[in-house]
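The data below hold one chain only, encoded as structure tokens and taken in the form predicted alone.
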Amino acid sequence: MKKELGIFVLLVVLCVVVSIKNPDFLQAVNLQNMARRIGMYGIYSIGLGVVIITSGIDLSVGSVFALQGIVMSIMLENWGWPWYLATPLIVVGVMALGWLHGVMVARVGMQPFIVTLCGLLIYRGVARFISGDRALGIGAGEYGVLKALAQAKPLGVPMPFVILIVVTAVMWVLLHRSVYGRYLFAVGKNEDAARFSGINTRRVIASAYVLCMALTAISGIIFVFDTGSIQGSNFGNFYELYGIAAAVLGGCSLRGGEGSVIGIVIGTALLQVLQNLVNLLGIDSSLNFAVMGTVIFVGVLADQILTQRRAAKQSVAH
């Protein structure tokens, strides 16, 4: 709880500083746009957080966005499939990739970094190949429901943000108020101890990757209909880093066993406010990645320092 409170205070302070520097920050249009981006990035960041809690990682998210977008465009625009048929197939297909990652990690014993790094390269290459390295459009047809996921604003609140609220509520119950959630944290803290206590650690780890890809698929649909154009070579580039940074900022330890859904959402909001600050102050947008790298570095450094202090206190107590 201390981590979430600390990052929330930092978010509030940053919002105050940005609004003082540039009053346009508080304009309704800017706040709506920022809420929309927080929703879009927050949904899949929660999924990445789940994997990180199990001491894993998934570097393939951005490439999955590209592959998913290309396949969805072909299904809807080229093949003329109805959206209510193409959408569930896309979601199931993306979840199948998560299952594959989970099997490679949990059953075969491969390192999550290697498995998902290979996925990053493979999915990006396949996306570029099947699209002929051309940009594909989407959204020209009547896809009212899918467009609404990305563009609707019920009561002035962007739909992606509404979806994030629903996902956050569901995932909070799943992670913090269910047996499954306790299993996730136990596996991340000490997989061997969890296995000896009777937990099916392989199944828990594999399910984390499937859950991550399920949320990735939902985010991917929103991203596709938000942009309306998908380029296999750059669509979703480095998006996994946004999710990892949000999770680390929100209190997820890369060692596993720690993290919270609320913290991840606050971390996502903080990143988007930082990006908004860069834009409003007229700073070169190329510095976005520098900001992202700095944020991840500071988050990991802080986690390292806190872990060492806790270990030192425990050793003194004993």
Partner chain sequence: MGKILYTFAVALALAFLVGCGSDTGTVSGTKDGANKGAAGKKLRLAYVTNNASDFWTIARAGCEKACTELGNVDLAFRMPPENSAALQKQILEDLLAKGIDGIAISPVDPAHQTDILNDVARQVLLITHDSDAADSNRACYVGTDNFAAGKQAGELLKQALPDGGKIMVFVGVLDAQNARDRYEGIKETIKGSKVEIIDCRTDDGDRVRAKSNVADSMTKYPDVSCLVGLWSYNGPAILRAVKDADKVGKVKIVCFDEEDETLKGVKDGAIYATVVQQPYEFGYQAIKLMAKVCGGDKSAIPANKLQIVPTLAINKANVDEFWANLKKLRGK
Contents of the next structure:
Amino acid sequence: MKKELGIFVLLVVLCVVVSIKNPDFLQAVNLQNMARRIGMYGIYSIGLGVVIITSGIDLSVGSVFALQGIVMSIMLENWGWPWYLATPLIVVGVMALGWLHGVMVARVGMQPFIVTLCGLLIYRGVARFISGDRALGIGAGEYGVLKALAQAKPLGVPMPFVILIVVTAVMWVLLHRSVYGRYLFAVGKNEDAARFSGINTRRVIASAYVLCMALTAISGIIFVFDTGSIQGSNFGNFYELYGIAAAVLGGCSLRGGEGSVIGIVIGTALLQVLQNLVNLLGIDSSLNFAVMGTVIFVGVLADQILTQRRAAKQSVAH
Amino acid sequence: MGKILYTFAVALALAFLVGCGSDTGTVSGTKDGANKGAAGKKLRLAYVTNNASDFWTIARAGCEKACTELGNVDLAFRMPPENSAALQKQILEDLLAKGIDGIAISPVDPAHQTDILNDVARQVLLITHDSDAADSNRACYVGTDNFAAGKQAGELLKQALPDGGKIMVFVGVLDAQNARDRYEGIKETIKGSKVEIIDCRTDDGDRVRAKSNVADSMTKYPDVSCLVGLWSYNGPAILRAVKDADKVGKVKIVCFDEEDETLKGVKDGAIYATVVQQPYEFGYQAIKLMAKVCGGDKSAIPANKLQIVPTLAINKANVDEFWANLKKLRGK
Amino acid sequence: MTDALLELRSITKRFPGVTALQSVSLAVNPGEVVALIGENGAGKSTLMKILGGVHQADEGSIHIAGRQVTIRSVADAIKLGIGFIHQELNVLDNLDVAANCFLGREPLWGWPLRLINRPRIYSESETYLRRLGLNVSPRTPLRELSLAQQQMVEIAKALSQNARLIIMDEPSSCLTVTETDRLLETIRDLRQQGVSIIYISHRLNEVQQCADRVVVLRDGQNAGSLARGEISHQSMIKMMVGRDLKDMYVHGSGAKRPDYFQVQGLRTRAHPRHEISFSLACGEILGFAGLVGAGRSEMAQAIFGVDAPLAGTIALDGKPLTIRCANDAIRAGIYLVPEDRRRAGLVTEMTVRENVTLPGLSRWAAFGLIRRREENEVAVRQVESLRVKTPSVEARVLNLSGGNQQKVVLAKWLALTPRVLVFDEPTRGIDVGAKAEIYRLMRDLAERGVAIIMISSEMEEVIGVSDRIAVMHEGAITGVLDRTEFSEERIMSLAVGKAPVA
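Target state, the form predicted in complex with its partner chain; input state, the form predicted alone:
Next comes the full complex, and the chain you just saw is listed first.
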């Protein structure tokens, strides 16, 4: 609980400071924008967190968004398929990619970094090729439900945020209260010990990648219907880094075996608030990434120092 | 407990540090956020580009000159790092949330941004510049008639290759309206002549790729006689690739816009001619137009909603004068 | 004692919440081997770390050859002629022997380029290697040497630093019997050359063989010392534990059902050309002795399913089993307490509770969701029945002592229903008091009907605990001994592959 409290405090302080310097931050429109973005980015960040907990990583998320967007556009617009046919196909297709990653990592034994890096390159290339490197889009068709996913505002709360809350609740139970979750953490912390305790480590690791892609697919649909225009070359560019940053800020260790769902959501919120802050305070937008990077760095550094100090105090020599 | 306090202190320090470096993106501005453009009070106008090219630095100079002349404008100049519709959407949302009176935007993908643009147009004054979104409810378009510009380029091509020849065309994204119009203009003009287009290659705004596209094309088609760049950075990219391949003078270059390298190339004779838009005017006229309309003068908008800024053909003869003038304008 | 090489006088060291050392004194004469023994937590490591420059004492003083010195860093210790051979060797196995010897002090030439003087580095390390009787070329890459040889290189390094005192921390824990003998010989040679040694070990046999004096620590204080003539197992244990440990080893009441657990024709991947066959009775402890590399751990892992065997059948209570993964073995009631408890036995960053419940987690879950209260009860019950010394079940396992960690490993299997338990080096790195407890636990389990396999490299342990002993050599069982036939000589000769001495 301590780690999450730390960045939660950081988040609250940042929000307070921004509101003081520019009260526009608290406007309904702005808060709704923020909520929507946190929802969109948060859903797949949780998925990335799951993979990170198994001491793996998935760099291909951004490129999957591009490929998924292009394929969805082609299915819905060019081929005129109905949304209830296209959507499950897309989701299953993306999860199949996850399964592929999982098999490569868990069964063949390749390093997750390499496997998903190749994914990053290949999927984007394919996306660009299929789309002829032109921007595809979702027109004004009757995609009622899908459009609502991205744009509806039940009770004034943007739908993506609502979905995020649901996903968070489900994932929290899965990760912190279920047998599967305990296995994930054990495998991430010490794969050998997990195997010697009878856990099917291969299946656990592979499933983490599938789960990540499932959440990516959901996020992807929302992104597509939010933006409307998908350019194969830059749709979703760098999004995996946002996810990883959110996960790390939220307490996931890249060494595996640690993490919390709530922390990841707070981490996502923190990143989005930072971006909003840059815009609202009129900071030159070219410094956008620099501000984000600095805050993340300082946050993780502070945590590192505090952990070391605590460990030193606790070390009782024999 | 100590950890919480520590984090709190760090957060506070960070936030104030970050907050202190603010207000660098506006011109002649203080932030009060409460004014809504009543006459005499500060007008908040935004100029949003489609990528981070040098072309827009010139436009920015024009914007800032207009602001200084008008005296009551808060300018928000937004330049997304890449041609992303998602980024532009975010910028528009944030501008609306911040409070804005008028936005001028060069949309990355007008065909698919209609919904978003209409959404904005419903709330504030929206005009397009550089690349039009004719299907949307934008109030006006300020910019080049790219088709006419393309035709101008076509004429220059016919001059450069009196005996005809093969040409290669390079651009960032062919789907952008301005790119397509220019390409069509060129094609229309060289129809029936002995000038023939081999192909068009895109680079998505990546300067490095722009140059390697040219290099690869020269290798693949050694008999190409002229290289055409449709976007502002394509000119310098072509020039560098030609220099690298040691083909200056052997392969002709016709391009668009007036980056410094391009103008130097024209002066040296490496580039036959460049068709310049007047991005300075884009910025200047867009801001002035928005200010007038926000001040109540709807007649500032032309009947056909198109305020065309004419293009100029710059060649060795007039480059010096043009460049001197440009430097003067930038100097402001 | 003014001619003592080293004197530690009244050293006191406090850490937040605990006093690790209280007024401890230790003296070492030149050319003397002093053994430092005590249970885990007695303060041996802390004392040595103070001597080695890693910690600073809060009170007390250190004197070398009569002069008081301050040791503030490892470099200081080295300069004073103190060398340290750690339990986990600090060697770089990507470099060669000479490089390791002279790490950080390489002979240079060609100033200012600072190039390594290769002829000199090789000839000098050669000298030290010869001195130790280690017959390898200094150019050999370290990873090609055995652990024992690597340890020799460490000693050579200490000698090359002109160490007058070498501290060895559990040096024989990873060595075979022959290699340990070699080490003890080396110690004797060093002693003759005037080098003093502080020998820290749990292996009282070795202490008996090489020590001139034994100093005992208990709970951070001096608990006594023994001169050469007084050194015996009983006297040492009595001082370490503070009481008489009656009979560490309990014999069983007789096994029933001799073919309860049968292994036929088992072929492991490590030794594919040999077949292993044996049977185990219900309630019997079958010890597996042999040299390092004999294939015992591989056999254990094959039975447990972690390293699937190439061939062979396993039958439990008459029913044949197919074991292709750990889960198969676990479901059949066959469990393994592995050799490396930190790597394979426990997830050290997790709590006691999480470790205890890990293999059988689904038993305390409904619809995949863990039932916290039941889980907690199981963990608490195990901790109590095994008397694991831990502040609570929520404590992280890595904070427990070796003996208690091993109990947690055992606890996780006892929370299920064991029918066959395989122990691989169950008391490695565990102090005497805890060892006795583990032996008692094993015997209790056997009496309750569990068939037990115990793999051990400690002769004393194998002989004391087992009902029968199977000896392995290079992947095959060379002989099985009944209690009446137990003897160190017989076991050794079987272990090296010779026919048993009658």
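Predicted model only: the values in this text are computed from it and were never measured. Positions refer to the first chain, counted from 1. The term rigid core refers to the most C-alpha atoms you can superpose between the two forms while keeping them within 1.5 Å.
**Message:** For a quick test of reading the superposition: does L31 move by 2 Å or more at the CA between the two forms, rigid core aligned?
**Reply:** Moves: no, less than 2 Å.
request  = State yes or no: after fitting on the rigid core, is the Cα displacement of L11 between the two forms at least 2 Å?
outcome  = Comparing forms between the two forms, the L11 CA shifts below 2 Å.
**Message:** If I superpose the two forms on their rigid core, does the C-alpha of N279 end up displaced by 2 Å or more between the two forms?
**Reply:** It does not reach a 2 Å shift.
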